[in-house]
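Just one chain follows, in the form predicted on its own, and it is written as structure tokens.
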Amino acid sequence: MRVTILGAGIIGVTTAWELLKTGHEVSIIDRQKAPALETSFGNAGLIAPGHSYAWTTPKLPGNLLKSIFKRQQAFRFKWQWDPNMWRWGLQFLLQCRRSKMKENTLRKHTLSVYSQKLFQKLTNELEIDYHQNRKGLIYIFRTPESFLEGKAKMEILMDNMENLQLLSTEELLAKEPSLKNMESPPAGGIYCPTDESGCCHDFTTALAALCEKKGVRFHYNTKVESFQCNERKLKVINTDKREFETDVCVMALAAYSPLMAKKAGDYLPIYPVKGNSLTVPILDTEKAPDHSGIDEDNLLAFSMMGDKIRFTSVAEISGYDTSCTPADFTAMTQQAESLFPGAMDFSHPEYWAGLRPMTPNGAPIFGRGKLENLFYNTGHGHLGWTMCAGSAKITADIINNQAPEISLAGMTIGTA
């Protein structure tokens, strides 16, 4: 069949490549002029299901009201008349009960497993460099508070993955010597030693160019703008260059989906959630994290990008604008600085500000809306790295008429 992928992402383009096994025919349309310069740029680089839990949680209403009035918090939320924002925002506060925190996190968790088995198979059969990191995920807590919490946290997980560790304050000075330089040594942490790291913008290019040999077609500089559709199949997408006719189409559009979605007749609970990221080039390497990992307190995640270190954080429920200055990096860059002192040159950094594709329940949505042959593959929130591979293998299973090899409940439309 002939299939066509919206979205040059790191979620198109691994569907691609999973079609591609089955014989079809693909092709791909993005409206930036190459592939992962959009949502799959600048994040965090973090593949960790040791992390998954869901943002849905009991206190988050009220650091969310708070926000309004302290804009240095991480997760945010900045006041607009966007009747968008407040349907999908009421979806969004109903899963902030201490029963949908552990139901999301246990659903976002399993995907995440299955989709790292997956990936790992992928990375094992190809030749990419993308600053791969095997040595596993650090979560440094820097009180005794952050650290009780975390602790319960990882409780929910522990049935599913017993390969969390919890690390008092010298095991994880042991584990990364880095820290000693800290001014106050942190509280404790959590140690995930399958969790892993890379850069998803360069591992999504070089994928794309494997794409492409093996006949993919990309359509780059080309912007969708309307589907012609009959009462029960798209056959014609409208775009600013020409028309493409197609059997199937596979959204993934990240958080412009349900933008698209809505002139297919479908309401995706889609919205983004802007985050920021710095990259800073390692100015002493004896300083430098072996590890990539998160500061929990801070919600500042770190990656060791070759000779650089990425960090990201902000989540800030803000609409459409992905606008930064230097400005809004201040907290983030003395963070940065206090968890690995005299580590980073911060003279040359990179700024770059990305929006993250939540739903309601942090979960992705797959299959079919009203239209029979268009596909969902969309709405990964913060890990869309981590759950690249096995969302792929589930979008080209439901194509294939194949039954998913993991559960889709909480993930399809009407129930995400």
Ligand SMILES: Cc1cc2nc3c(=O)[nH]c(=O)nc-3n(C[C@H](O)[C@H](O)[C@H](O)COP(=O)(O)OP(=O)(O)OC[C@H]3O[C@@H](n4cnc5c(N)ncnc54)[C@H](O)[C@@H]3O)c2cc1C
The other form holds:
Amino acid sequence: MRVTILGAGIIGVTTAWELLKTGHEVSIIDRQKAPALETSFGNAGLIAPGHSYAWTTPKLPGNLLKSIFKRQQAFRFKWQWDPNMWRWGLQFLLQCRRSKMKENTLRKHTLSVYSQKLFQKLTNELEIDYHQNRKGLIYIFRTPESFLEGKAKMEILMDNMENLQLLSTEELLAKEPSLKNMESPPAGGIYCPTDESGCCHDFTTALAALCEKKGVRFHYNTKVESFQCNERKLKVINTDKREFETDVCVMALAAYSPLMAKKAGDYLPIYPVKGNSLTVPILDTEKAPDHSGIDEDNLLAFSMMGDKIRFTSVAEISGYDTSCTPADFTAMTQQAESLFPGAMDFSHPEYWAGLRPMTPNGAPIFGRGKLENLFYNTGHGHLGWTMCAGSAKITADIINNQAPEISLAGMTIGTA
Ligand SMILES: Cc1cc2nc3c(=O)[nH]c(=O)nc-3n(C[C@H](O)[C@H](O)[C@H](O)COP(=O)(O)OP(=O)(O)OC[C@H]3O[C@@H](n4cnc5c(N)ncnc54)[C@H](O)[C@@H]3O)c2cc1C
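Could you give the coordinates for the form predicted together with this ligand, as opposed to the form predicted on its own above?
Below: every chain and molecule of the assembly, starting with the one above.
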């Protein structure tokens, strides 16, 4: 069949690869000039089933409220008059009940573990260079209070992930000696030996090149504008360049999916949550970490990218604005320097901001809506890199009329 994928981020490109393997004629349309230039560009790069916790917790509504007055919080909310934000926001807040936390975490965890297994198979087959780091991820707690909270959260995953290890201060410093340079030693850590990291942009770009070699047609600089449909089927995709006829369409437009889904008659509960990313050269390898991971007190992720380190933080509900200024990175820079003093050169920072496509329960949306040949693979929130290979396989299975290998409860239109 002719399958047209909308969006050449990590989700669209891995889906193209999967569909190609099962014999389809695949095209991808993207408004950018190359793959992975939006959310998949500057993310933290963590592949972290060991950290697939629900963001919606009983504490979150209070933190969001405080952020209206205190701008430096990692979780932030900016007041605005967007009815889509309020509709989504209400559903998001309803997921903050304690009873939902475990259910939402385990759903994301199951997809993340499934996805990582397929991702590793793919990377072993393809030998793509993307700064792969398979030393495991470390989760660092600066204070006894945050360590206690971390231990309590870890309980949710323990039944499904026996390899999570609690580390005392001494054990953490032995595992990651660069932390010995911190002014005050951390209270402890959690180590997940099977979590990993790598550059999502480099991987997506390389996989797109392989897709192209094998016959996938890429239409860049092409903006999808609307659809021509009859009652049951999508017939033609209208873009600012030309019309595309297709048998099947997959929507992988991340935070922009709900805007286009509306034109196909579907409501998708997805809203952008902005994050900031700072990439800096390593100055002193002795002081730089071996592992990637997260400073849990500051919700600061860090990831080794060859001779650079990337830090990401901030979850801001503020609409579709992706602008950022150096002032937005002042707190992150201080936190990064206090974690690995003297390791980085902050005189050449690369600043970036991107939009996480968040659903209320934090899991993506798969399958059909009103039209029988339009399929969704979108809304991967803060874990799209972690969930990419599994999401691609699920989408290909659905299109090929095969049962997905994991339950999609809570991950389809109407259940998400
Ligand atoms: C700061 C930050 C840190 C993150 N860290 C991690 C992490 O450590 N681990 C992890 O697993 N995930 C992480 N994520 C999440 C992850 O980056 C996303 O879930 C993932 O990139 C989403 O991929 P995508 O392909 O759906 O979106 P995108 O990469 O945004 O792809 C969507 C594509 O659609 C195109 N598009 C949109 N509208 C149109 C249109 N009308 N016409 C044509 N093309 C269009 C865009 O150009 C874009 O290329 C992070 C995200 C952020 C912002």
